[in-house]
Structure formats: structure tokens, C-alpha cells
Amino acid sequence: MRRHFTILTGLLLLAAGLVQGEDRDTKVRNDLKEVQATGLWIYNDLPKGIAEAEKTGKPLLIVFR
């Protein structure tokens, strides 16, 4: 039983090391590309966001960073 626990722990640590392959900047840029491709968010285009809010009658959330 202890051997199974040791093997499982080793595999989990190995998987955790593989997941951390990308740095934060790369992850953010990939997320931005994915969000823009789906069309669910309007990024960095205030006039387009205002027009969409008026067209749909939904509120507009603006985040300043």
C-alpha cells in the first residue's frame, strides 16, 4: 500500500512540473487570443462596446487597468 502511495505522489509531482511549462506572460497572451476569437468579450474597443450595449440593451462593464 505504501508503495502505491509513493508512486502516485511521484506521478502527481511530475504532472505538476509539466503543467508549469508556460510563463505568466504567455498564458495571458494565449487567453487574450482565445477570448477575442470567441467574440464573447470586446477588448480595447470602447465605441464597439457602447454600440453593442445599446443594441442589446445590456449593461456595459468597463475595466481600467
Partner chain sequence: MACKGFDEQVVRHDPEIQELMEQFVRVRIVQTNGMDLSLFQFDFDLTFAAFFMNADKTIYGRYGSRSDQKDPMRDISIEGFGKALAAALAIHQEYPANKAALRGKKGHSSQFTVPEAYPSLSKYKPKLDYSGNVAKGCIHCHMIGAAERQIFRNDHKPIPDEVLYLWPMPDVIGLTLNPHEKATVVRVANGSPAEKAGFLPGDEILTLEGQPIISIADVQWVLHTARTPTTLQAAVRRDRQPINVSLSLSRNWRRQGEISWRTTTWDLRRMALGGLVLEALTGADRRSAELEDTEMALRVKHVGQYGDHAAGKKAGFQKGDILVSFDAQTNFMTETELIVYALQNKMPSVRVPVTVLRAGEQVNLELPMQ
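Mind pulling up the form predicted together with its partner chain next to the form predicted alone we just looked at?
Single chain only below; no partners, no other molecules.
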């Protein structure tokens, strides 16, 4: 009985960990979607930002988050 309880607890913890992992992945993907949807930022692409700055003559604002 005790062994079954331990296994069940382990499975629940594993499942919780997986859900947590999914949440973090979802958060990262949602950040990409939401920020791209604003149309205000170049996302994770520094060379593209530099090319844009060269073309427009604007300075760069690079945010690490």
C-alpha cells in the first residue's frame, strides 16, 4: 500500500513538473506572439535590427528580458 502511494505521489509530481514545463514554454511562445502582434519590436534578431538602424539612421534600443 505504502509503495503504491509512493509511486502515485511520484507520478503526480512528475505530471506537475511537466505542466509547469509546458507553462514556461507557453509563456515564452506567448511573449513572442504578443510582442510581434504589437508591431513595435524586432524580436530576437539583432542583425535585422542593425540593418534597420543602418537603413533609417535611427539609433538602436536593445532590451534584454
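In this text, all values refer to a predicted model and were calculated from it rather than measured experimentally. Basically, rigid core = biggest C-alpha set you can superpose within 1.5 Å across the two forms. Numbering follows the first chain given and starts at 1.
On rigid-core superposition between these two forms, the C-alpha of residue 31 is found to move 5.3 angstrom.
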